[in-house]
Amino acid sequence: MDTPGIIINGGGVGGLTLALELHRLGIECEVYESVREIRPLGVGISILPHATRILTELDVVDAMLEKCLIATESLYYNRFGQFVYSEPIGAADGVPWPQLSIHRADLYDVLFAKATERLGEDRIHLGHRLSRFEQDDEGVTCFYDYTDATGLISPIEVRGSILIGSDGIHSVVRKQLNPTEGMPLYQGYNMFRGITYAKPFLSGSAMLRIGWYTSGKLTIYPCRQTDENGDQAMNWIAGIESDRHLERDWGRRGKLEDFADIYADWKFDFLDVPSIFENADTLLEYPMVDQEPIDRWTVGRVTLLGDAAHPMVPRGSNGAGQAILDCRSLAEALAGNADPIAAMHAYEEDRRLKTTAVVLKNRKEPTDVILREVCLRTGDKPFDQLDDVITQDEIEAITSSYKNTAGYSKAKLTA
């Protein structure tokens, strides 16, 4: 398809991956990002094997591997330090692509560098904040507020053939397409997220989940390679039940005193949790929220992608992965169809119901419900025999169900 002038609004993980996909297929595009300066923000992120496959085919994984770790196992313990379940993940489970644990800033650096190198610096536009768009039979006009190096803000109009809204959870594109959409749905849990440099625990490449939200839940895994001091950057998420509903802001600073007491006695022979919290370099707070799936992503020459299309609660380590899968689907639809509007509808038909299923699964039954069942069935007390609480068949049914819904089951990936 010869369609120059595709506008990608949002230069995050989804927007840059889409740009790389379109470039791979010979389709011209321009990326417009609201931030003026790229800074190393955020915490850790997991890239599940179905997304690693796409990044491998985009030839960016080698650069990622210089910074990230290959995750080898997923582990579950109750809050008393009792082992519940372990399974190999990614390449360790025999699938062709690994599961990667990486700092979000490192992932972004790689994608930004590759997109700039392949598309050219003149195709990546920083400091452009979209205010609104208009469309007609021939194309889309985007109205941006451009901030230059001196801080001066000027209005700019950009014309393109189609507009892809990959502008995240606060998507301007989604809001204009769905002006009466309701507020985000709070799931009753609050998250505190951080990065702490510490010595490796257990195998040094595990994703570890401990406890349940009613009395504290922790997810922790290393997201950078071991440094010269023998430390790893530990990405951790401490979740608690809370009626404190905050606005969505990935950069909101958290306070140790708001949650640390719950974990004061979580000192295990394999991990000192209070020490992890106390020595954090970064501490952020974020509510567990998502939004009801919408009935359509595509209106005329405009469609949505990633968090703008399907914001989900960050359970299941799958938000970035689903955005990357969106990119492959949309790019190939555009490459295979002379009509870009028909291509966007084909993309939506392929992805909307699949991601709706993941949104709902993350809300109610991601793999960490293994720990919910252990907590409920024991009355949140230590157990004598795990098999008296939950069987291996039950556990494997939970993990298999999630993998099948999210699209990264071993059977699917090795087919």
Ligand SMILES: Cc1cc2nc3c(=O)[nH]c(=O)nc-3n(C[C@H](O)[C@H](O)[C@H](O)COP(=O)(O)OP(=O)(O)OC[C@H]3O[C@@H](n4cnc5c(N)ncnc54)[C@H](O)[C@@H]3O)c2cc1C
Second form
Amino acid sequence: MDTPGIIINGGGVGGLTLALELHRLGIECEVYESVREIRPLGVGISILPHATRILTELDVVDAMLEKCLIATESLYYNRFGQFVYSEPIGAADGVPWPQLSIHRADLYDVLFAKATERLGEDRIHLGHRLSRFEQDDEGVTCFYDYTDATGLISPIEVRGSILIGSDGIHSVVRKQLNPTEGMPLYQGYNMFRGITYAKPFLSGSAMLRIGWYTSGKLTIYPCRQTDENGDQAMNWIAGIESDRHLERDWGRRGKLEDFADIYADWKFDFLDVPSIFENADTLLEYPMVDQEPIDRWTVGRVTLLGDAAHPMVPRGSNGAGQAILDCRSLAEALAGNADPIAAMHAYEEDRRLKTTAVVLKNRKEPTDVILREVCLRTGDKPFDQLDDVITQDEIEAITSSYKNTAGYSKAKLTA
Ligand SMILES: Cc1cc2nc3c(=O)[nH]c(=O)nc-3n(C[C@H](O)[C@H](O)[C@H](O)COP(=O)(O)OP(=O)(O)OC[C@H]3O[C@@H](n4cnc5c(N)ncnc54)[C@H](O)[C@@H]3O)c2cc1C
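Form predicted in complex with the named molecule structure, per the form predicted alone context:
What follows is the entire complex, opening with the chain shown before.
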């Protein structure tokens, strides 16, 4: 048996941010992470301003800025390269915190380094995969399979006062709390995601969305600073309406021949899309899936956080951000409440319905539905006059509705 304290199961973006938040408030915790070696997995992530605010207060943003880019504008085009809409984002829109475009590996490196430095290496336990837990009136016992440096696996029991399940989309904690929960729900779009090193396009800091899923949709933005060759790491996601989907796995390799044909004539004066795909450094495939929101996160001394609590489709740049917001809420509830169980309920009360709204909004009406409207109303043909297709007021209603739901409207951030 080990030390009783707060156990954070899963040392991903949410788990490490929570550890930093608890440390900031003087609360001790231990992080248990299944992987033994930290490898640069994944592609780009956007951190929206409300989450940047929390990371700024945790004093990690300066280290992130050594690697990442500040996004300055969001641009929308139809698949013929016709301009539809642009808006300034983050600090460029006058809010106090920027929107950051970062490679997931860089974000992870910064959080891991800061957590190790502040909590101490002995509080971050790698190679510990949770298989199950048991709880009683005094605490929680976690059963881990521990993999040592030689690859040998041995069982380890860890006792904690409470358990936070921040173990991502395949959460063992969520599964044990909700044994009858169904399979992930496929939302009809399959995604191919990649990183390509290429010369900057447009302003060099724009997030670009082009087209609609029925005939191909692309989101692309740079997520690392320009390298010595003058190239930026372009994070891109090509989505297609399709029945084809495989089990969700962040590391699943994708194949060019499964999607690139659809984009063969996407050669615009501002971006040559086929060459972005052909020169990809990383190419992954991921289905657009989420799970039905659940009606409780907290059972006894156990609660959920991040993707384990609210898996959502990656359409509104909100997965990491909402996990970071959870961390602030949970840490402050624990700091402000002598009873950790009451604190976890207060956290759930604060966050569950808000994140449920984001899960549902991402499913049906994230900001890219601007492009769905353009595609449907033009019959997926080029337009003569944009105003005849969609008005600026309609577009702004879509974007502001999403920002209000996800909690990063300008009014809220500047209040
Ligand atoms: C390998 C990987 C690649 C990703 N790539 C992208 C990407 O390219 N773009 C994007 O937008 N999002 C990506 N994500 C997801 C994104 O990081 C999360 O949506 C977001 O940051 C929410 O964070 P989270 O902490 O809830 O989950 P995650 O960041 O996924 O963290 C969960 C952690 O729990 C660990 N874990 C899982 N099971 C157990 C267990 N049984 N015991 C102990 N630990 C366990 C995992 O190893 C992981 O470190 C990726 C996640 C992972 C794990």
